[in-house]
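Below you'll find only one chain, the form predicted on its own, shown as structure tokens.
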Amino acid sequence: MRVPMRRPGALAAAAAIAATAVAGCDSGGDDTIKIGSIAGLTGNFVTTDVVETAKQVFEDVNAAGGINGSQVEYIVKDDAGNPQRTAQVARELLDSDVVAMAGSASFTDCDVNGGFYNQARISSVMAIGASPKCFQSPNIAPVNVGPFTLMTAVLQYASEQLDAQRVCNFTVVLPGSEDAVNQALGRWSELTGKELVVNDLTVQQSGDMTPYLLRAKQERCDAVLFNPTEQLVVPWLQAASTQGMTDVDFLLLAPSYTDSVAEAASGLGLNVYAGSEFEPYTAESQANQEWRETVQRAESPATAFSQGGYLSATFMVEVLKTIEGEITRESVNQALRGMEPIEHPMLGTPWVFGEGESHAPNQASKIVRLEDGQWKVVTPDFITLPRD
């Protein structure tokens, strides 16, 4: 689950985005295709890198002639991480006649607006989904794996590839996510036939982590899953190092797979692994080449979040290109639900919106390991989970 956080330079980037909501066209005339997005440009959950990269994708399309001769107008609204503001900006976007949403990265969008999107019959190709509601809506299909599928994949890696015998879980459960966490843990048991030695869902978002680690030592856990915020993971690992837990495999989720965590946790002498949302963003692979070039043109930081912005905008463009005739909210809905799955090298499973009351098309992750202050890919192939 993504954590509330600020990023360096985020406020300046937010101002730039807010000042240039239109991507590559002069104004919202009749020949434009309006796409909306809700992101945190200010506040504690800042996701400017997501919309900067998505905006660049649309600008590139417009520079190449647009979609069937029409320019894309990309309208980004800042919800500042405030649920009331999240609801307000969604209604502003629909009042602006957007035909779909793409590149959204809001911590509250799915919970606050999921029902409204359904009522208004508008679809969202979300860049980063974190809440269970993002994967349980007929109108939202994230491009990222998400925390719950990732939890299953990381546990499977530990038990099946690291051969961990005593796997333990220490999870911070956010409001509304307990059922999804339990389903993810149960899915691992169903896939492997194994049970957790410790399953502690009482971990708090602040405070001393040592008591949890002492319990892990007492229970002789050889692999420990932890889903901390980025601010909490380093104290957790530092405390583990103090406890001398050098023979334990620490399993983290995507929010901990960052450059800052790698730098801060370097030298602790621990075995630290993390699951990725997409092709690992630190990999200089062919799969990442077009995304990396897009990020460079956008002058935005290369992050896993920006991968989500790139993919969601790219997939939206591919679907829009298939529409014959007028591009309206209804024709976009029909195109998304009738689309052919899109294969992309940054994903381990094809992405598709499709019919259905819920959408979780991305079911694959790669694992990275912290080595000498850098994240190194340790699974060249995606770990792909079977669909439910």
The other form holds:
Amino acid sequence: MRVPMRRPGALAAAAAIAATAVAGCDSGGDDTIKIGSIAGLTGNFVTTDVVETAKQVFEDVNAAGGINGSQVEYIVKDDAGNPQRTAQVARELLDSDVVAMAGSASFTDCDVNGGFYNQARISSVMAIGASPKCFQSPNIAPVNVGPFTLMTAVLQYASEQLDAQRVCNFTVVLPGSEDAVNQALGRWSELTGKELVVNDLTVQQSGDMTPYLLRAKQERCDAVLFNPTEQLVVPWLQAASTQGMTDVDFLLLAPSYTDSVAEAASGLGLNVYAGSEFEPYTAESQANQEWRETVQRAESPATAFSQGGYLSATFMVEVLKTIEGEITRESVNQALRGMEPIEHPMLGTPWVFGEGESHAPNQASKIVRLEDGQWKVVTPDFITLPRD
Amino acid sequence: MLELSAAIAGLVTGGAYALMGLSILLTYRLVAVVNFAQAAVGAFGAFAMVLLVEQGLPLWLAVLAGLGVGAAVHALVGLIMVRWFSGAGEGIKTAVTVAVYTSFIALGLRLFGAQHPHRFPKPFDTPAFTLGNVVVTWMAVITLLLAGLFAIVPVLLLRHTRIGVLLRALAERPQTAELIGIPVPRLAMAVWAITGAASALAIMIIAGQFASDFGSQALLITPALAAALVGAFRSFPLTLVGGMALGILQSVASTWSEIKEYRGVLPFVAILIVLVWSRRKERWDEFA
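Switching forms now, from the form predicted on its own to the form predicted in complex with its partner chain, please provide the structure.
Below, the chain from earlier opens the complete complex, with every other chain and molecule after it.
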């Protein structure tokens, strides 16, 4: 928790920030490559681990001599999960001449700023894209799988690997994402030739979850997909446990794949599965090693989100290194659009920005299962969905 | 059949709404303030309890401490009311509690973290019986009993005890009460503290069923106010009935495909219907 500053302290801090800003301008110019990022450092949706890890990647690059001799200046702006702030900080970043965005993790960034990025001709390599707009913009390419592709992947795992016969879906639809959810569900039907027994897209974020579970029980669902926020998943699982649904496979998405959910939901006696955005962060695998070392250096918690921060910054650095001559917004755009796909062991499909009106390069996920209060990987290989 | 199961499941939510509604009514009847911040105050107490449990404190001690926090926070709101707004009208006092509510939300999110869930202890989460395919837990039974208690005890207290008479005087004619020698500020502060502890208890019991973040808990104020409104901000038994009915209605609504999307707005619909009904005999076309 931050201790409120006393007035003289606040003044000194303001002066220090102003001085840094001035110094930044002076020492800027051709020597510095400015990269921007929008994340939630306060408010309802906090993603500090994303930007701390991305920052560490850039610091490591700077320590090793920078990119073609230039240092990276990483400017992170807090949008506090507030759309007005999201719009405002994007304009502040562009005013301070950032050449690209990397490591952004804000729920509202794509919806609020997608058009603006297009207009201002700036590209964003997003760490965590969550709304459909993040996967439909010519200027944004997230490194994560995203909730919609993940939904298809998790359902496919249940119906094909767990041999679930009666698959049901209960989804909280966020504003603007109904089409994307329907597409994801339709894609699963196309891939498997199966239909959902229950498809309820009217689940509310508030109130008791028991009525939905009673419906699942009555319809004899043997696999139930639910896409809640972290706060809602524990009451959901607790209610399921109370209703004795121990023979049902509960399928969750990446927001539920966290240590705190594992801890809070342990001992309920349920079969709980979740899709991971990347190589599962809880796996002590070779693929995760460099990321894990980076997170430790950044003194930030190791989370799936921080993997997104690491990968987006790493990919940005690789692309920047290919640019010959001056690094500007335009040359970064060109480099991203003309880049060769990057293979990374933390991803199941190569990551590429590329040409095109929309970008969803990551189409692969692994599945983790809750066992004794810990997430264990149950799919050694990535489940890769065929491209549309 | 599913409707019946949902209705039975809704009893628990209804009990929760009723508990919170009764806490609000208690504050209103005793100190004449419609307190929009009351669920947020309760959430402070409940989150203090869950943090202490996570630190390894025995549950009963943590619950006591949580009740203390609820009492202290509500007493603070009371202090503001008694000090600066004792002479103000009901409208102004209510507006102040709305301001307090928004600041409590911001403070609560900051103090108790927004993103990671806490697992609220549910010591009585073992099945009591199965009714219509629904497993009813002891927790549900206790919630209902407690809601009944919250509805009956204040009525007995206000009608049949000396302190009840003093409290009624305090709520209805605070200045007259002070003139005849009732220690109004001290009594009012005690009332604020006790209703704060009651709200904390209500939220502690019901928190585990709902989204476990501070914001969602504080938002329980809406159905609770709807319940209190059914009781016309006077009747404890009717508030109990209002809360129960709202919980059952919301639960059953989630099984009706035509209206289940609108489950969240049912408290507002209830408020609207009650307001129109209770004002049906008033004449709207007269100048004041």
